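First comes one chain, alone, set out as structure tokens in the form predicted alone.
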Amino acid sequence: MVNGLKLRASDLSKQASSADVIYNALRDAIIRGEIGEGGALRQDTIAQMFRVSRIPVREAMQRLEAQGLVVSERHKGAVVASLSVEQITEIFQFRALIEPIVIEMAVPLMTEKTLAEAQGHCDAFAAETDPLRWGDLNRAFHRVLYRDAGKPYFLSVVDKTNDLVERYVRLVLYFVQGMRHAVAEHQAILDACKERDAKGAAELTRRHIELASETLVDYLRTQKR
């Protein structure tokens, strides 16, 4: 347990990539919030729960480490990074620079089959009751309509930066009514790649990501008063 955290571990003792599952563990805890700013990782305790020696552990750390998700403190080791305000602002900054340039890529080359699965990613966010799936659908939108651009370092720059402020994107769906200005602004996003309009699909993401920021870099000066 970390933090109080039940992960999902299992005996890792009889598989080759055993770091790479813990690291997919760990980095899904901490994108979704699960343990929080400041909470320590402590190598033994994990190396315990997957029944593995210290090294696949300290692989995944160091992985962790060079996405930005975790930082090593003295006398703490291993804690979950935080971000400042500022840092926040700067990588939504980012996101609005480079996302709408991969959608506007990926719309002529959408196919029905990428219209009609984002329709359905579309229509679950909407949907869905559970806030803790909001998330998740969020990302998987998004993701199909960045998918036909055929630009996988783009892609994997996007998917690397969103994993750095995902658990604060959770924070504007949940607390600032952001869910339902999501689900209208979702749609126009998908309208506009129905229409193969994707110069009004890359300034409506462009316009999401923007609108994001601002509401989540208000409530979080907000609860710093």
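Can I have the other form now, the form predicted in complex with the DNA, not the form predicted alone?
All you get below is the one chain by itself.
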């Protein structure tokens, strides 16, 4: 019998392949905006970066393409997908519909631990001075609030949807709204959760997303893409 052995989380999940590692690295780089729209993703270059052959790179690419983060053309290569203002608007519209529903389902089930964690993320977000970290903390805050809904499929859709527009959300945080505005809205959402006001939290979440969308679209139009 196993007796004194300690298992780490990494032992429980299936062992990561090279393709997994590369997928996560590329996805994060795209999400964070480190590789900009239209940025080329050369199989050979990436393979050399990870000291592997092109095979696992291609497998990672298949997943990224399936998720809509990159588009590739035969014998031409893959580039980071670029979204039109219309596409971005539609995705934010989707978020503004689905995320309020998820938080509304989560509020009645939210534990004190979750509320404390969310407050922690919110405070950390407010205190963070490095703009490059704002995106991560913003994302973490929202994710925690949806967690207790206990709806894995809803969460996966929300996650994949957010992946597609994360780099634009970060644009808003960096250059447009600044962070103070987001902090106030986050605290309002969290307060509604603490008061178990599910409808209120949902409505605030909807407005939070819609405002971000409008702000972003205004910004993009001034940049006249």
